[in-house]
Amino acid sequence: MFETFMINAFETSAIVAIVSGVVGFFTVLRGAAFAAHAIPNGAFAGAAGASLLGISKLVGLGVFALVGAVLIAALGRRSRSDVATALTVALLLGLGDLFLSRSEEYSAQVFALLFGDILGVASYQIVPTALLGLACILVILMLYRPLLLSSVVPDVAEARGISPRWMDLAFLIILALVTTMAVPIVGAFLIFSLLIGPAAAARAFTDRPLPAMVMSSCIALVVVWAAIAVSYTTNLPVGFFVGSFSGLCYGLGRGWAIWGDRLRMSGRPAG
């Protein structure tokens, strides 16, 4: 359980989980789940293109994640960016299909970019992951107040001079950073589970922003560490347990919220 590759897995997954919990809170709050699904899938095409050109996959991921974020922000309309998001991910995935058809990349490496390879993380990947994670947290801290205000009451934010389009773009760039950090570790599909499940569960337990972000990160950390441990002992895919545990946490959160609503309706304190 405590071999070098397991320690690497626990360390890098902890970074991804903490950052995903913080960014996931705003993802759920802004109703940006579709974008959080689309950008990592579109960025996968960048990794395929980078492989074709013989350059670092991290560079390809970052470029295509940023391109996807800018396209969604530029083509989307206020409170209605689903069409722009769908068209963007369709375009990027089409490019990914083209790149893969021209590449001789080993299929296991492509599979790892989609579903992750947590147990195969090398020591040299920890520092870049930590730096990208730190960049995400710093941007969130700098934009915390306007980002929170534009997420909760966008009309009031606009009246105070906060541009909704600039906030949308800033948040999508944050998602692009998270994608670049997380896809080589947990894959394009699984980062979606860590962004949405723990944050949605945390919001069911509390409606206070800072406690919700802390709780979201803690839930994400427990989910990914438990998934790694159970996967190691059962020899089953980590992704299966990440998705299942995230869904279970959300189910528990919804159950707690429903129970609290019923207590309030009956006039009793909710504990």
Second form
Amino acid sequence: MFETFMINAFETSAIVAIVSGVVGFFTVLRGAAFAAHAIPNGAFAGAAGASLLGISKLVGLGVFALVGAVLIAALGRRSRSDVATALTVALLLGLGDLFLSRSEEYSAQVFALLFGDILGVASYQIVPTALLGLACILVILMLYRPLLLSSVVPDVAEARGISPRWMDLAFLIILALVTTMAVPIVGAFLIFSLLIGPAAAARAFTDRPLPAMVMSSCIALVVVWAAIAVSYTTNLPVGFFVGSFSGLCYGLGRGWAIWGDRLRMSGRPAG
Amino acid sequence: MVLAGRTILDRVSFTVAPGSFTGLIGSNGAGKTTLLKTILGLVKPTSGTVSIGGAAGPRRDPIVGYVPQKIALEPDAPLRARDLIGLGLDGHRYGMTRPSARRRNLIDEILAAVNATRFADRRVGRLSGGEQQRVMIAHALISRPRLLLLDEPLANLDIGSSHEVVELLRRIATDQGIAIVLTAHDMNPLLHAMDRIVYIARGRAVSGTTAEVVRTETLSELYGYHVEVIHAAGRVLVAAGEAGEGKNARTPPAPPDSQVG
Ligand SMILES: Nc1ncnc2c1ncn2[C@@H]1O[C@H](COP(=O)(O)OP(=O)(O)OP(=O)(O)O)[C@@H](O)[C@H]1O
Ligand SMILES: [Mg+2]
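Now show the form predicted together with the partner chain, given that the preceding structure was the form predicted alone.
What follows is the entire complex, opening with the chain shown before.
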């Protein structure tokens, strides 16, 4: 199980998992799951456009992810943000359709962008992945407190001088960075499940923000590594296991929470 | 103050002194929240100024604390009451929280001051409305503001708790020399605590002591038609006069309680 391509897979997926866990914590806290779905899917169109122009896919992904983030922030300012998000992803996917119809990209490559290609990661991909991941983590660490405050009580944060609009934009840009980092590795659909599942599961195990963030990363790491290992032995796609393990973790978390409540209830009388 | 082409508030002027307790009274839609947001600098007045501590231009840092009218916290969010209160201390700073004994003591102190120690370690989203109210008050107080603005802090509370919160705020104002401004649609729970009242109606306001403002003549002039101020059993009722433009009693007749104003 430890050939070069497997080592590459374990390394890059570890970076992707840790970063997704951290960003996922804020995604779930802010109720931004829809944006976390929309930006990777919109960015997918950018990769299609880049291959049409013959430039790096990473550039296409990055540009479209950023455009998506800015559009969602700008449109969401005046109207409901779910409407803005939906319109943005529709616009970007429409462009993706156009690009794909003009290009000779064969479906395997398109497929890889949607469902990832963890076992096909090449050594040269590790450095850009690590750099983008590091950038995400640094930005999150820097914005940790204002982002946390603004996510839970936006108007109180605003009264303290933390503009909710800037925080929204900053967060969406972080999502765009994660997207650019993760789509070439795990694909547009799987990054979504890595952003939501582990973070949602983690909040069942702890009621403190920082431990929840760290635990979210750990769960994501376990999910991805287990998925790769099981996929290697069963020869079934990694994506299938990432998706189902991530759901499973959430289920376990819920079970744990319900069990904990029961224990507490039987432990002491009502009240 | 004009919002979306409608004049909401016009020629409203009042001052608050350190350590004083001011009630901003008005019915739904009178413009109480708008006035607080103007003081915070979250909405810009069409004309006029707000000055705090001598310096024109409000807001920022620990000078003004704010407890909003609606607090919507998610029940599952991994955030305890004490975490949220800690963010009141340093939530506007960049970087991560650095735990320290001093920080912890400050949080414990403020928890005790607002009588919230009991639920300090519970998830804040799962607390009751009144408990969350206290947490938000602690969140605002911990940064030692000179002015504390509270929007309808009594709206969620039963008579007993609302009495407790008023006492608590009154004590904080006096002990710490903080100017407290709170809004309410019913002035009764505040009558004995307020140093000054700002009564808002029809986009205008009158201010002064309760004795000056809550009088038939003053309020009739504000409303522009005859209203009757009725004192009964230590409570005040503002009722529209005979030709009340279809408006009935301004203050809903609350159930009788033991409170003596
Ligand atoms: N952004 C806005 N654009 C247009 N009108 C607004 C805006 N915000 C508030 N208003 C209007 O201003 C008036 C005053 O609103 P405000 O929220 O200040 O009332 P309030 O006194 O706080 O009422 P309540 O007791 O219901 O909280 C209302 O008629 C409201 O519809
Ligand atoms: Mg209001």
